[in-house]
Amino acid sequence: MKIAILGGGVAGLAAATRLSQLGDYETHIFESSQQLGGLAGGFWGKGWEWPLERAYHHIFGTDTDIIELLDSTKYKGVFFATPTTSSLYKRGSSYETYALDTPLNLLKFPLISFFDRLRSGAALALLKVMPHLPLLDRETTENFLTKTMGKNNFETLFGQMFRKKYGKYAGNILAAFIWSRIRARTKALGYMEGGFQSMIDHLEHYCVERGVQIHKNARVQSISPVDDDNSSITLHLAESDNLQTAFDFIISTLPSPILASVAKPLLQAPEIHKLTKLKYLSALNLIIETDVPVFTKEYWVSVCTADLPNLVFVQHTNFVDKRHYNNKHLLYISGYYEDTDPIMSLSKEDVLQLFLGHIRTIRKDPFLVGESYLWKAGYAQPIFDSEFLNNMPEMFTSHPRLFLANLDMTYPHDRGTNHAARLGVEVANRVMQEALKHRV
């Protein structure tokens, strides 16, 4: 049996890993870039011992799917720590950070009244313990939290973050999203020895040792049926007239609109329409090296003020020791934006100057900036609104030999390596079940 996996991110690697464990099948991964891992893949700075992810990465203590996958491959590089997290507010002309990651810290929060702290804490505790009720898929986050904790409390604690994460769609995001965020979050965060790239390299080596064939710089141009009985699918690579290979099954981890484009000969028109109706924001991550930390103790700083154009600061070296990065302090400055936002067309130097102007108003003490790195990614943040639920892709497509497992399908959970691993393993199991039915 021949199986093609489109996309070499964590979901694709997880699918290939699982397939290699299920039997002796001919499995191929086709990755359009020269490196596997997607945004979990790393890059190297000058003098670094470890690579760094293009977008900030960690796992939670509740992320059992990625841990189980790695355990099955004998990977031993996961470690956990409890870095400091906080929220950034502007009070008058100065900025202040407040820890809000425990009930006690919330009770100390001075920007809302004591009664409002109690009410907000009760609402968050409810989200922490309640199951995924149908109500959460019908109510928006803003309406749900306004009813349970009060409008002023929602605005103070979450309003700016939602507008920064979802832009003009912020008021439409379903309550299931905030439920999943609160329920999954843990103080303990996990990272990989050698960076997430070490995990990617390990999974790649594991797959290759077990016969998986990996094709890099291999962009899929189209996939089409071989014949009328839907018994196999032909894959066509861009700029490669020689590789038009038939596969028994294809697993796509590509973004939904891209799959809709390359799989038009396979999918039914209503399904293509649904896939192209999904909405996304793009991600921008600026990473700077500094001689001293911009934030002295915090790893994660959520931006809760309209004065700054980003969603979060992530002082990576307050979580992972700076000795791995030539003793430089590393800071992510990250946000989600529409493709038409002017910031998405700026050069690295212009983005750097834009954010440095803001950062120097936060940190009054001087600091020196060394190297900087800018990464942009499309299809980074799906818009989890009611329209999304009507169009959310399913693992079984309208073609019996084409399966879909991309990060749109993590709803109501936010995107991350844990859910990518879960999807990859699940789709591999489903393909095997179908193969047995068809005796492939």
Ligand SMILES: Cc1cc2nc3c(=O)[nH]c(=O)nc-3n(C[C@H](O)[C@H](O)[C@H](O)COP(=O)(O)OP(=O)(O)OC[C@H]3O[C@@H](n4cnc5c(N)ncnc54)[C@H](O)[C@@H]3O)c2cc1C
Given for the second form:
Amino acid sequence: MKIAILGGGVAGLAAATRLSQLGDYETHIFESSQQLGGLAGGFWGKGWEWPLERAYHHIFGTDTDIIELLDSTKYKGVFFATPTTSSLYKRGSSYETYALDTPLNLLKFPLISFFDRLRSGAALALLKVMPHLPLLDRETTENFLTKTMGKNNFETLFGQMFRKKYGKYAGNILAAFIWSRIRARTKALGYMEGGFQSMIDHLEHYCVERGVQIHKNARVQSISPVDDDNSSITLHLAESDNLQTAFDFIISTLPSPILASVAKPLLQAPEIHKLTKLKYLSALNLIIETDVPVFTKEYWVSVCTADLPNLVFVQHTNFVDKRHYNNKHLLYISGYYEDTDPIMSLSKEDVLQLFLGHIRTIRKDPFLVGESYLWKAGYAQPIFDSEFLNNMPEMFTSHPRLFLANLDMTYPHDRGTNHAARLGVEVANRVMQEALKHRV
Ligand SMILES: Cc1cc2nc3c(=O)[nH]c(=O)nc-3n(C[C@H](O)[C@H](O)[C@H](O)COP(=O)(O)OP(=O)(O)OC[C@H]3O[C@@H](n4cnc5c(N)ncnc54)[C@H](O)[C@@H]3O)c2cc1C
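Can you return the structure of this protein in the form predicted together with this ligand rather than the form predicted on its own?
What follows is the whole complex; the chain from before opens it.
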């Protein structure tokens, strides 16, 4: 049996890993870039001992699916720590950070009254204990939190962050998102020895050793039926006339709009239409090396003020030892934007100057900036608004040999490597069940 996996991110690698554990099948991964890993992939800075993710990454203590997958391959690199997280507010002309990560810290938060702290804490506690009720799929987060904690509290605690994470869609994000967010968060955060790229490289080697064929720089342009009985699918690669032979099953982990264009010859028009209706924001990550940390103790700093154009600062080396990065302190300055946002077309130098202006008002003491790196990624943040549920892709498609497992299918959870791993394993199991049913 011959299976093609489209996309070599964590979902594609998880699917290939699971297939290789289930039996002796001919599995191929087709990845358009020169490196596996997708959104979780890493790069090497000058003099570094470890690569670093192009976009900040950690896992939570509740991320059991990825841990189980890695355990099944004897990967031992995951470690947990409890770095400091906080939120940044502007008071007068200066910036202050406040820890808001525990009920006790919320009770000490001075920007709302004591009664409002109690009320907000109660609303968040409710989210922590309640099951995924249908109302969470109808109500927006903004309405839900406004009703439960009050408008002013929602605005102070979440308003800016929502606008920064979801732009013009902020008011429409479903309440299930915040429910999942509050439930899944743990104080302990996980990282990998050698970075997430080392985990990806490990999965790649594991798959290759078990016979999986990995094709890099292999952008899939289209997939089409071989004949009328739907029993196999042919795959066409871009940039060459390379026509791959027929596959019994295809697993797509591509973002839905890309799949919509790739699978046009295969799927029915209404299904293609739904895939094209899904919305995303792109991510921009500027990483700077400095001689001293910009944030002295915090790893994660959510930006809760409108005068900064980013969502978060991540002082990576307050979580992972700087000795792995040539003793440089590393800071991510990150946000999500429409592709048409002017910031997305700025050069690295211009993005650096834009943010340095802000950062020098946050950290008044002098610091030196060394190397910097700018990464932009499309299809980075799916928009889970009320329209989303009408168009959410499903693992089974209208074509019996095409299966999906992509970052639009993690709802109600926000996308993440844990969900990519879960979907990859699940889709491999489903394909095997179908193969047995049809005696392929
Ligand atoms: C800024 C940011 C921060 C994040 N932080 C975290 C975090 O802290 N923790 C966490 O767990 N997760 C985090 N994530 C999410 C996590 O990276 C993703 O959920 C996960 O990597 C998705 O994996 P995937 O395989 O589903 O998709 P992708 O990684 O998008 O993989 C899809 C693959 O398909 C390839 N591809 C696209 N088109 C084609 C084509 N035509 N032919 C062949 N290949 C193609 C792409 O190159 C890509 O490799 C973050 C994401 C972003 C953007």
